[in-house]
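There is one chain below, alone, in structure tokens, taken in the form predicted on its own.
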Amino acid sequence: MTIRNSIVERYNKNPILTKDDVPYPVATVHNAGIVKHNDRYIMLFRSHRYNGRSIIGRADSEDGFFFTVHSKPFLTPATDNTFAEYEEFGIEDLRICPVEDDYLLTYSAYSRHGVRIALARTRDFEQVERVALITQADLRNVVIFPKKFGGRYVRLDRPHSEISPWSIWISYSPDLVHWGDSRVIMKPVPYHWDEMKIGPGAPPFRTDKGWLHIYHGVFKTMAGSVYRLGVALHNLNDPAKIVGVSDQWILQPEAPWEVSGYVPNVVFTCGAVPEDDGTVKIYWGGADTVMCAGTAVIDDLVQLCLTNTRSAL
């Protein structure tokens, strides 16, 4: 199979969402979870308020490219119970993980205690139930696989650790609250485009060859860090086994709104939607400032993992 030079085709009207599209005051629109629900695309995006702390907004679309923002934020930091203490400084980078009949929402909760992951659930994107704080600090970027394995939920996450630098781990849970059997399954590669750190991006989705996971990788330069997107393929029956990791990135900052912004040189994904025609819509925050979209052929991404592979560990 021939891989095209451009793995991800950018939407020609990027950015698809900016702060000017939001009917309440925000400074940015970025790092959104995306899912297709009842034939509509639901985007839950992160925005900085003008005090620098983040909230989550909602936008809907018929075609996956033209989005309309709701009049009020979708999720703001809790003001009572345990969640309030750990969401005090804001909530960020939400992923939408379709599991069974629910959409599980994982997001970073920031407070004076550091950052940890909170889990909420919804069925209709109208009512939201906070379930649990599912990690300790400092840990972020949790995505949950869309099915159980051996009766347990499975997630990928990224602890902050300089002993095993910013690697991707896997963990298991019988009830979504208590997690364990954790182990590292993928590490950065020295002097490689993702050598500084890697982390889960969009929730994995099923292909005939394995679970496809679009992740982010970071390379430190003299001018600062560059965030790119890569792709890995996990075994269908045992997601702890990685079939292959593409040696090359699939997307890097190139457009003006990716190179320049609140955090320069960043493309960062929290969501991707596989389509029936064999393509996947990929969504990313550009420079932590705007939302962008593009498409890729799923088979191209799979083949990169199988034929142009670097070591997972």
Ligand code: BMA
Given for the second form:
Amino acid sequence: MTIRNSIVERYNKNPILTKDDVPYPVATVHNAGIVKHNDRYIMLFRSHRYNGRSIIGRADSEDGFFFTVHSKPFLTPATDNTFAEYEEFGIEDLRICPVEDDYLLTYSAYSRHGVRIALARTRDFEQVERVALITQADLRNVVIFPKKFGGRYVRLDRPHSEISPWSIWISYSPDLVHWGDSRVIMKPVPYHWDEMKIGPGAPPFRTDKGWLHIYHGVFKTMAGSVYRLGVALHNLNDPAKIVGVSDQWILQPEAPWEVSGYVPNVVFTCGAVPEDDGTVKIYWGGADTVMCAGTAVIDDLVQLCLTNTRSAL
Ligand code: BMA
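Starting from the form predicted on its own shown above, please give the structure in the form predicted together with this ligand.
Starting with the chain above, the whole complex follows.
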């Protein structure tokens, strides 16, 4: 089934990965981080186990669309140290952030204390080292920019408060462990498709006009919340400055496996792969149940951010 969208063209064989492709028992496959590593696409996807708690699996691909799942999960909740206490209820929504020579993995760690973000590091997707728990409770969706600025790592994150609900902030770190200098840079817009919440989606990637960030926005309806994707462009030298945010969404739930499933009406991204031909492969979880892919022209996304914009704050 092909559904055409003027901005993101869905892959015509979606969904690209489902629970039936996984050789161990899981109820879902969704919200995957993706990178191209040594000319192979590596996907680290979230799955609910039958107890409702999540783990991370790995799938590899030559072309970015046909993926083969590894026989064992890639990451399961830690069993010792502080990580064990904070990952007790599962690990979710992993982003793969390529930063200099490392892949930094940021993922939600759930426990009786709430949800926070853990950071791990790998170079080869074989050895994985947990580095630190980098947020306090109820702060998630962390993506890290591909380069350091002024010697510091830079991340987008998403705290929440009643006065300023679910907005995107920026924070800095000299060592990946200690983060600060935090500032809000983007907020939901009232009576707009992203009015309820916004949050970082895929790790930002470089374009000639700025860092392109694909984020998610949520709108509450009488029938529940709808998760869509939007785009923002950040200044190349100072990512705290937003050059422009597209007023319109780039993707909304439309395919049957996005409209219904474990959580209906959800498209949620944790990864996108920019290609040398000027396109970007965007990956999203459909209804928290399956993985989907699509392609967009990077320049179209940039132009959306530069024309017909909504205010960042
Ligand atoms: C968010 C996260 C995502 C999920 C989305 C829709 O709050 O929990 O993992 O995809 O809700 O259920």
